[in-house]
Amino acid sequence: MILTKTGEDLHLLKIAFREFYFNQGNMVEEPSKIQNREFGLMGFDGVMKRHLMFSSLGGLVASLIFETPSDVFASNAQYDFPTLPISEKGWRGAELIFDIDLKDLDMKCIRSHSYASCLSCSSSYVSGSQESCPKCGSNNIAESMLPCDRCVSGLKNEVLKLHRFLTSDIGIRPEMIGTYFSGNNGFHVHVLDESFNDLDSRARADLAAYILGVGILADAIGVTKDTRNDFRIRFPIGGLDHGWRKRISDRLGISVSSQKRLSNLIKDLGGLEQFRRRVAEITRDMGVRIDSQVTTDVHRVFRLPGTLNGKSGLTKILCTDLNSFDPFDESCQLSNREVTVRVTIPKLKLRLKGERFNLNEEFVRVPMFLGVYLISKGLAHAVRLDPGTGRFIVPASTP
């Protein structure tokens, strides 16, 4: 669901981000063989332009500056004709891109920092706390949540696992791996390696599974089914010192010289379905919690890096160093400059921007960047003072 802005927030987020690409456009990243690019514009009114083309960064940056869309995207595939229709555009091939979201993570965390806003009358309260509105008993309902310090360290050990699946089982060389920070609430990492791009959906749905841990069976470690003793214990002549193979006589404790002692742990877990049950909750815990559909669609259109996301404010960044990279901070590049919202969540506390902030009170002067961030969120509405009273005017929601 899109959450509702009123007026005064369209104005708002526009000026913001009209400005940040008129005063950062150097921020956008051009992509390879531009011109070859399908690109779509998202308007603050959630409507989608796609299949446009541009053959230049300045072109491109222009038109963000003149249209002032909410989001931007480029396709991870190159076309002939990029502003045909899908069957039309002459497909040559699709960058392999991997995408981890925190709603995906199952974080702990996540419910004592999820919001609910009210469609129906803008307010806002703790996600959880009950089902409907407690204002106007609406049902109506949009959920978002702001991450924090925990959710953070969790995208980014999930990408660190991805790195190591990359490098180590795929054999992508460290320096041909782009991560980037979505901006929101999760990471994209990009395969520079030109050599996947020919990959069709297919091969991409099967790397998809290896990575995520899905159809790794115990016969990967030689434990097969007998059909006198349940089960049979024949080593890969491979051995187990690479791949989910590795992974998984790690976590076990076991080795090519231990046949023995597998032996015993099939029978004490109650045989090899049990077994083949815990390999299956190995996996699991071990994989990449990626989007597969994401990885496997090859006509797909990505935000695109250096370009700011409607859902927060906050700009698609490369992460040089991930280990001490700060979302908060680095990804912040909005105006400091002052503004007025209604805060509508009590007592709110968040950093950004390398400044903690408590607000306690529902009207408040805040900088740009974070007033652009509670509003995307949903959490804050836009006001100004009336010259005459010297009142705040909250306007209505838009339809």
The other form holds:
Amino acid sequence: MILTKTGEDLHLLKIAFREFYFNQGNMVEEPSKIQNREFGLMGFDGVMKRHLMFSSLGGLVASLIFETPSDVFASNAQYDFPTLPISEKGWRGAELIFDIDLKDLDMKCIRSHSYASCLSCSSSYVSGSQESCPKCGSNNIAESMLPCDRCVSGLKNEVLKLHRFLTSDIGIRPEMIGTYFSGNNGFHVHVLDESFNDLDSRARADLAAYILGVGILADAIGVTKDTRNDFRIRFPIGGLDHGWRKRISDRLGISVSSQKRLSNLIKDLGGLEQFRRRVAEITRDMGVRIDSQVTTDVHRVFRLPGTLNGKSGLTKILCTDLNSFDPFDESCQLSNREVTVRVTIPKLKLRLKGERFNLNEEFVRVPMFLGVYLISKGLAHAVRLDPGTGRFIVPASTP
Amino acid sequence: MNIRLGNADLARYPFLNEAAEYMSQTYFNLDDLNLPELRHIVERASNRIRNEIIHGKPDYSLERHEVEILTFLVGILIIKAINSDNLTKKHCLCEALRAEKFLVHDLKMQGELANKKLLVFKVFKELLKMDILPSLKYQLMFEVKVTDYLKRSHLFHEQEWKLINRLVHDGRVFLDPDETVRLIRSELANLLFERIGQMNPSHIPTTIREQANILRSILPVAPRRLDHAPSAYPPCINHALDQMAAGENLPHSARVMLATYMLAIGKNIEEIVSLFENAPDYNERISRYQVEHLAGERGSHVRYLVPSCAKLRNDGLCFATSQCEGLINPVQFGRAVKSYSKKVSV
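Would you mind generating the form predicted together with its partner chain now that we have the form predicted alone?
What follows is the whole complex; the chain from before opens it.
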């Protein structure tokens, strides 16, 4: 989503971002074997520069201060030659990373805090209330969202579910899992256990399908097709004690000692086909809503921990204690100095950096972190005071 | 793991380093193969390869270790002398299938002979860098690391090999002896193929060269493609044909795709069966039965349809290009190309 920003917006964002990298450059996390990573820097014009290489963290931070990108990415892969085109880089393995994004969670509350910004007249309104801009009638609309506490709680539940899969099923020790708030609408879960690094994308796709709960066969819990009696039950040698077999049997209320019960259940559902569908529903419901494309891509660049997210001005940050983690507080690292913005949505309530804000006026003085958040979300524009007239100068949108 | 191998073990697993060590201790010389005393070994190896060419089946017979180790070695020398990539692949697959049978047998050993399993663990560890452990919880089940499993299981397109359909716990996948060994079949074959490629004998003895010449004369001619312009085939079919031409061991699902597609575009059973001639495990009788089954001439008398593009994508058999846009089944590709050519010619 590219939201139209004015020159004044871009100026303010760049000041805020440069200030952050200048004062808090120590927050930027150095990836292991930094010299073997491909970096990507996205400018505020939306243009991404890829195939970059930095041999030290100091060099990277200096570049961030100098270039002030809106987003900073580093490859999960390590390469012999990170600056060459993909086919010539010499792939040497890639960290296993999972992405959990709010868009995949079907949260019911989302419509109530999603906003549409008109790219023609710069006005904003609650998304879904109108098809086209109520002010100018334009259909040139961009959507943005301010996640609420319920959204964060939903995301955390998914992350905890993923942790359980990774530790109990896949056998990854908890200290080898790094969970990061992405800085906008999701979490990135990094597996630090290097034995997963050399898995190719097909192997990762199989692992992603396991975690998503896709592709289950009823045979896995011992129910197979029988030409005479529709189905036949023979529990697998390993029983139903672990992994998906346990999850499904717990949900169905069956065990290896309740063959009759399972048989009745299949008959009650209407036969083998219906039972298969039921099992697939259970796995889809109990699986984790990860973005499988992210997990299977072994040449992707990911937002670098400790850098700012250009869609919000919040930082991608490590969550040491997920339960108590508050993304609206801990990841909000920009300064408190005041800036003036014109809010394009009437009556906006939100919480950021431990403060509650009730924005009822069109022109408001707000802390930098809030100003950047609203501008990044397309819900406000930066304005400045004309020293001659004492009036606010509202710049026109840049194309 | 320090395991002492008996001679009988070397007979079953002649590709292990210990077998090579045994040979070096016997002061064996390549020219010894020209001696009449070793004539039966050369013929045995030659017959084994002949059987592989004609029937596509491995030889499971087991002689004493001296015979087996030498037969294995002579077999490789003959293959090397014939110098055909397709035959080398076929031979390696047969050797892997042969080893697979013994590995499964050893893994199933119980009681006093249970220490045979240690030998299998050695094969897995030394050759394939893969740990397997007997399960303490489930009798006759083995545990492999999830990562080791994932690296190999994606070679199988059957849904039952997907991780979700396995018993997984604490970083381990539980497999029965057949599944454990099946997991590494193609890897073992590839390993043997690599080894043969790296092997550089000082010279080929005359008897070996003679046998190689005889066997070369019964090799099937290079597989022919059907009389269809390659561009008329969708990329998934072209890919499968290329794989087949290279002597690769196509998975069952790819063979079903190929056969059903050829049936759908009106090719006859003969033509389709001949397509599979180059498969390392080719068996004319079985191939014919399966193609006839897919054509609805056998079994349930149901004619099988070409799998959909979605199914092929799921099975990793799709190699879509821009020409595939909007198609939901590979059979539409030919029609799309035909209608396009018609338009162009008008």
